[in-house]
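Just one chain follows, in the form predicted alone, and it is written as structure tokens.
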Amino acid sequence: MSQISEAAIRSVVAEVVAQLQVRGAAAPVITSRPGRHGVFGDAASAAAAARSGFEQLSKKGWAARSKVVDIVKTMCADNADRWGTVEFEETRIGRLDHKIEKLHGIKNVLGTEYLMPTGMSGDSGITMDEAAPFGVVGAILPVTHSVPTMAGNIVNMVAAGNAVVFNPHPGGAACAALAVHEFNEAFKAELGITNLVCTVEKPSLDSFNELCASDDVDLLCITGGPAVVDAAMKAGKRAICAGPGNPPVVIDDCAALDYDKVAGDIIFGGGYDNNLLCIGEKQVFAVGAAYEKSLKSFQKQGALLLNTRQVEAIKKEVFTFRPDDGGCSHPVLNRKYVGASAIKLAAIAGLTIDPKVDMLIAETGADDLLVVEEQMMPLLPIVRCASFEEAVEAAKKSEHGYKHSAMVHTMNVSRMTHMARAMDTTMFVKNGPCVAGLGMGGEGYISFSIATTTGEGITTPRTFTRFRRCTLVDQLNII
């Protein structure tokens, strides 16, 4: 029998005492795994513990919310190297340096400062509109950005006054559990709050369904693929859903454009974390003379142009009809290549390339698999278009109406407007990399949950609140 340390026993006892104080002596005792604060074996226990965390937070007010936000941002910066390495070693997708960089980026997530009440005063009295918490948010994490999405969600959701219970992707569950435990230990030490954020140790479809059905969960936030979004929409609870995307970028034939900068921006955005970002440039449509200029600039900026044989070899490997991938009737991406490096993809085609190469490029038609399927790999298909209107039409078709993200490079303002209206995406970036839309090189703030399906857009603390109005009727104004 394994031995439990004295420190672990003390930790469990402290959690039990705190829960009894909040819920009353008759409440059932809910304990997390020994030595793993906030990590539970089943979704029901995790959700019930998070309910206790919410009640504790509610008693401590705005100051506690602000302190939690500060703790999370500080811990992400201080532990970025370690947590980023743990996540990379567990998931084996993307790039380690970008895993670390995303954790440093949590400092730019909006906190309590975004929740300003609005007041109205007149002859009839005073009215105040305030944003109130829902209670417990059940959140689904993607394997692509497990700890950064968790941390960003905690900042937004706890700033809004909520507690959170996570059902991570099974492929990123261990790093999520590590971060949850360490966050909770810090919250307990600084604020005396236990189980403010909780997670399921071994998540599954069953634990997801259990979380959705739990009476302790008031709101769902889904960051994941189409299947989990569809399931959440049918759960009977309000759901904030970050759905799928397949972001296109259009390059205009424009004499004033610096095509080397255009290519550099697209390589940086599309190659970030090996193209794991949901907003990342996934396919390029180049207009007229911009096609040849762009190909030249892409190669000048370090991208490797593949020939037809090499492209077909890669497609044959990374797309499959095999029954072990679900028996789909159409080609689907082989998951082992999600977030694969340019080196790994090039090796499929028999190429040994410089490790500094961040992007492969391929000349394709508008109906190519690399264009129409979201492939999340550093392999950009480039399509030649005769006119800007043709490029926009092809870009819109390739995006499948997800209305997620799109980019354009042009100095013609009317063309920017034309594409913005045609695409009608949640995020639209002009003359910059996709990440500029999240404050990396552009103005704004970052969030790892972009709710396209349900329309909330780039999430903020206000996203996770419900509005309440308080009105006092009388002649109260003093002016």
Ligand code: NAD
Second form
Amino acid sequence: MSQISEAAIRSVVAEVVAQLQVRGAAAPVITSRPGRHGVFGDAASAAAAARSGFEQLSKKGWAARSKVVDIVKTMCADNADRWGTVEFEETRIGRLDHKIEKLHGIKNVLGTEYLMPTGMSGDSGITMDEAAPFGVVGAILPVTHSVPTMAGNIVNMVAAGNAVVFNPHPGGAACAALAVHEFNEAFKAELGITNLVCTVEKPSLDSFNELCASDDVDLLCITGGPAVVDAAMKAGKRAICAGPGNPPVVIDDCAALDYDKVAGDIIFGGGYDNNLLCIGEKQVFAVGAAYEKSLKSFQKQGALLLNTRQVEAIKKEVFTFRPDDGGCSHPVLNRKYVGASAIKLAAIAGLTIDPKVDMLIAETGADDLLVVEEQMMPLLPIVRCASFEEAVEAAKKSEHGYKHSAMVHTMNVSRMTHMARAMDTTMFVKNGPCVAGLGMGGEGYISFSIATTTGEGITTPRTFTRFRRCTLVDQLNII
Ligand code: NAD
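Beyond the form predicted alone, can we have the form predicted in complex with this ligand?
Now the complete complex, all chains and molecules, led by this one.
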């Protein structure tokens, strides 16, 4: 078994600190102490160590699971500024304030309280239906929220009695290793459990394949785009897939709507972390007179409307075209601009804009690249539609059948229902920003892994359990 050395951990941390200092940012206070603590040089060793973590947890029972959940939630809140800064400095995408806020949001992830067994008692005896752990979950992390997804996964998966081995995105692997290291230090100190959560220090496609093939991994949980979801579905193991989205929002023509609030909601949700959220509003379809009203309200709420020349200049830079095997040309996103700020995008078009601008808006057709591609940038295309039905049809087409998320703003209940049925998405938010669907301004809990492709939905501890029934036959019930 090859674990990475204390020296290697220290060098990752030192490198991050040095980078922060070079860039003039406030250096985070790194509290890592010597030890191995779950960070491994290869996937097989990480998975084998997580197997041992699972066995240790199993012996310590429910109390240990609850304690792990408490530790993770408390550490995310206590370290939000430092971990958020480290992640922001490593990935260079999104917004620091939102990276920090996402870590504070981990307190709203569901833990052990969600796993109530079901009991049945009658003349023939007693039966219990239990939610049992799988064992070791192999989890793949996106670069868009590396540590928040990791922390949320740990809460859900360990509450359910599992250990976890992570293959993070290479672009967010150092912040993930730092958090794994510190979580394990705390688990060891509080519970005496080692390697309950493990990670691969330098993840790659090879380490992903190794995890998929490992006998130590019982279940996969994928959070990412189409390529990794496809790869996992072919891996021959059960996979829970939180796949890509391209969430549309429809704005109805409705006298009772407050268009300033609608625009504010969409700028907040779509602009969150510079549009990195998979649930974030990515394209707008406005019905009839709502089109002009929305354009006006978006600008009133601080969005900047680009002209055609500026939009084309940005598109030319953020998309390139690559021929496929059949000779057709395919748009490819320039990853340099994923999660870029509105300032950076506007600069492509030669504009210097107020740093307070969170969102750029563009008038486009329904087939525009900005509409059909999941571009993850604060540049919102707005499409004019003649009717609500036409808007829903265009919204559905733009979502590509991912069944991820969609939003509507209308006071007409039958139109809400029409769109909800037509879209058939995992999450559907009415009259609020997308984040309301994860409990930020709406009711409910949060998870950073929304299992859209495989249908489990917003993950909970129950997602990571096996149904087991235990039946005791005879007259053993007490009444
Ligand atoms: P990504 O697909 O580029 O990477 C995700 C993970 O998969 C990374 O760990 C990466 O290293 C790995 N990966 C990528 N291609 C792979 C392949 N061919 N084989 C094996 N592993 C591979 O995505 P990203 O940029 O990190 O994240 C953004 C994407 O994830 C968007 O499509 C977004 O919608 C989606 N996402 C979905 C959810 C959800 O809950 N449904 C949450 C966050 C992000």
